[in-house]
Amino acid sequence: MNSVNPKIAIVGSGAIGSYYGCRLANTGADVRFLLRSDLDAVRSSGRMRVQLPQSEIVVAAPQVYGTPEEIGPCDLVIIALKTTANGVFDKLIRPLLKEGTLLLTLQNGLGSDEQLAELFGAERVLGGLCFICVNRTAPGEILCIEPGAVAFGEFGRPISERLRAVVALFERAGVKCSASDNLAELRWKKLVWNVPFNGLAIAAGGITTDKILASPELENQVRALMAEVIEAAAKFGYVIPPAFIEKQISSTRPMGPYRPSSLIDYLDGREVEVESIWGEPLRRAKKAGAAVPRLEMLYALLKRLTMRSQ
């Protein structure tokens, strides 16, 4: 990757992709946004905007494109698509590749790293886990409630100099970052939050995180699901301390009436990331011998509910 002024493509310019793309562009980075439904609206407004808790970032005249061919080969491709769109990886990503192009996936759940590696080569793949509270409110308009942090890792490899260069790129953009030698462990840690809060927000009738935690019964379910995810992770050698549960819950309380991304997709009638967030972790957990009955029940319920919403 050209570490001086890398050409960066954002594939999946929703809440996550637009947020980090705008932060990078705000530092002068060469960021190209691949847009679909928002393209005309953003071109018309001539800007993209991120509203932060105490400030805002406005990117005037953002570089927005309707096809990857218009963007052309890049040094870094940041993938923030919903995993339900992974079937179009080849169509969207291959035109952006050249020798040395890095693929950084910020996607939820399990399975994307392996899919990207199979299609484009494991040597290209990096991952980032976004611990953030952010929503897209309108075309090119992003509301960030809690900036949080990003944890980065190489797919199947320890921390490298190129990973450190990506971390430095994000840090220059004002993003709190960390790097790990074990990307898979990071993914299981993210699931500790995603499995219960994304899942119960839908299963409990379309409710926000504050309402989940306002119910003693639902909070107990959150804790039980988190414990199952931690037990499953341990089967793969990833030790997540039980105190991590309280940390996740205490950090969620100040978010207020936050709508997790899966709830937004469900309420808007879009396909929900059921397989990557619940299905694939369940399959891997059972294969490893973990007892995850609550996860199994939640997965079955979400499959039924999301089928009816589409």
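Residue numbers count along the first chain shown, from 1. The term rigid core refers to the maximal set of C-alpha atoms that superpose within 1.5 Å between the two forms. None of these values were measured; they are calculated from a predicted model. First, how it differs from the form predicted in complex with a further copy of the same chain.
The rigid segments shift between the two forms, and of the options Leu183, Val134, Ile79, Gly199 the one at their hinge is Leu183.
Comparing forms between the two forms, one finds the smaller rigid domain rotated against the larger by 12 degrees.
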Given for the second form:
2 protein chains.
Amino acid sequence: MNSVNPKIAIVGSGAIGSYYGCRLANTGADVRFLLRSDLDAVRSSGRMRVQLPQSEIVVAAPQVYGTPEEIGPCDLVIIALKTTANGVFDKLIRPLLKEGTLLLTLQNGLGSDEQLAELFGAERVLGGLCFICVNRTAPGEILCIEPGAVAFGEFGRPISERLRAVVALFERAGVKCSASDNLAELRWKKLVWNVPFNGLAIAAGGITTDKILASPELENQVRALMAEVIEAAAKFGYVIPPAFIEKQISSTRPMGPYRPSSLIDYLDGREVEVESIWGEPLRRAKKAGAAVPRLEMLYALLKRLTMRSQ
Amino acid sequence: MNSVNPKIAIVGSGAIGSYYGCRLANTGADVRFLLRSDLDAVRSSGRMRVQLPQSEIVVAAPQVYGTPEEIGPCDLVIIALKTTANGVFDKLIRPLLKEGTLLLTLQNGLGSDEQLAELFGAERVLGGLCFICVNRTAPGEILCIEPGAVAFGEFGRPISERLRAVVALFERAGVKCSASDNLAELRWKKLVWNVPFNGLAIAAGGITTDKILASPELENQVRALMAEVIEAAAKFGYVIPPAFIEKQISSTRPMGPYRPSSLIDYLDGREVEVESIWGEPLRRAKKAGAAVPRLEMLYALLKRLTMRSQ
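Any chance you could show the form predicted in complex with a further copy of the same chain after that form predicted alone?
Full assembly next; the chain just shown is listed first.
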């Protein structure tokens, strides 16, 4: 990240990857998109487009590629794959590496940081948690309903100069950013919301967050699941105050008939990130001796409900 | 039950009620069926029929009625309504009472004994737990796949002479019977199976018991839910040995793709007995101080999944 104009690869050009990639490209950054199913369509349209609540960003002639070899070594690789695709890390990322290449994962849940560290070296890994509402509506077409913010952190290290440089890059692209000395704590904190709402939305029959909160019994399960996640996080020294629970519930209420990302995946018949959002947190919680009976049952139900061939 | 040929009413002539009613009528007992939607069809066909695994019972010209007033006071009232219909107890049962009328509920779960006792006097109430696989395939047509057995008990009292008389009546009708000094313990014991299997069959997406046991995670939840029910029962002094869990699981495995009764109701769009199988046990367990987090979550999910208008 010492380059004046760093070469950036976007691996996983779904909604999240395309959105940040387009915003960065829009500021003149050298952004290379790795595409798969959308490659031909974007090549022939010759553009990618982000619709924002009040404006739009059009990237004319985006640099799109079908293989990481064509992109070659980069300064920064932004990873926005679904965690269900983490098995392709080695194949897709290795060709993008050189000395000092940074890997920024914008993926959900737990596990990606460690998998990237294991494969490519812990010293390369940064993480960003996206609080955003964005959908891919067609190849190269991204609809952003709520731009939200990104919380950045180093993997297992405090904020560094290079992290600040990445944050500055995103800020120049108009993204609201924050940085934390504790990426893992950020991840657990995000799970406090994702575990109950993403999970119960599926397990209770494919319902939006307002319907979850309209049931006193399910609202109690939201609280109880949040308390389990907080208890598990505490076992690792991440202290999330219990008042966080009420704050999360009261900020969810005005969201109305909101469809958590996992529910959208589920209803559209796409893979759900069951392992990174429920499986890995469950395994870590149990290993650390936390009592997480509801998380365990929710995971068992979700694993079965999202099975590909029944 | 002192009569030589007691007058028996069947309230709730679905699969269970019709099955035992026909078996009793087949031995010459004076059985009066209270019908609703099937009344005209059975009147015009002039028969009710039970298909057994190796034979069939045909009751020609069954005594069928549309109102309890037409039946009038009975010696024994056999109640086989869905527990979701318990709100009609007073209307349907009061006209069938005289001094000494016995009320035998063959209903599932917890709560019916107490509701009958509250309305009509605890001294009238007997219970029977049906371990049977039986379906109503058309008006007056009953298909019995597995005749199983009935376990009888007095409500809150040890085995009595009159209970023995009821058991004898069923035995003469070819029903395998047992009697217990502890009806409530029998009910909790039956819940050890019903709570996990009926519940997870619905919550895991409408799956049969073999699919539940094919998932190691769900099988673990079966065990954990069974342990919660056993813990709750223990709070009331009903001691169910932990070995009962393995016995239940290993007897379920050879049942193959079995659809628990609640799953059949759910898939057919009929009301599910959520309160008697999960709600009432949950409320009693919590009141008694048992830790039942999984039962609580399962109840919350089932209550929402079986909501009539979503």
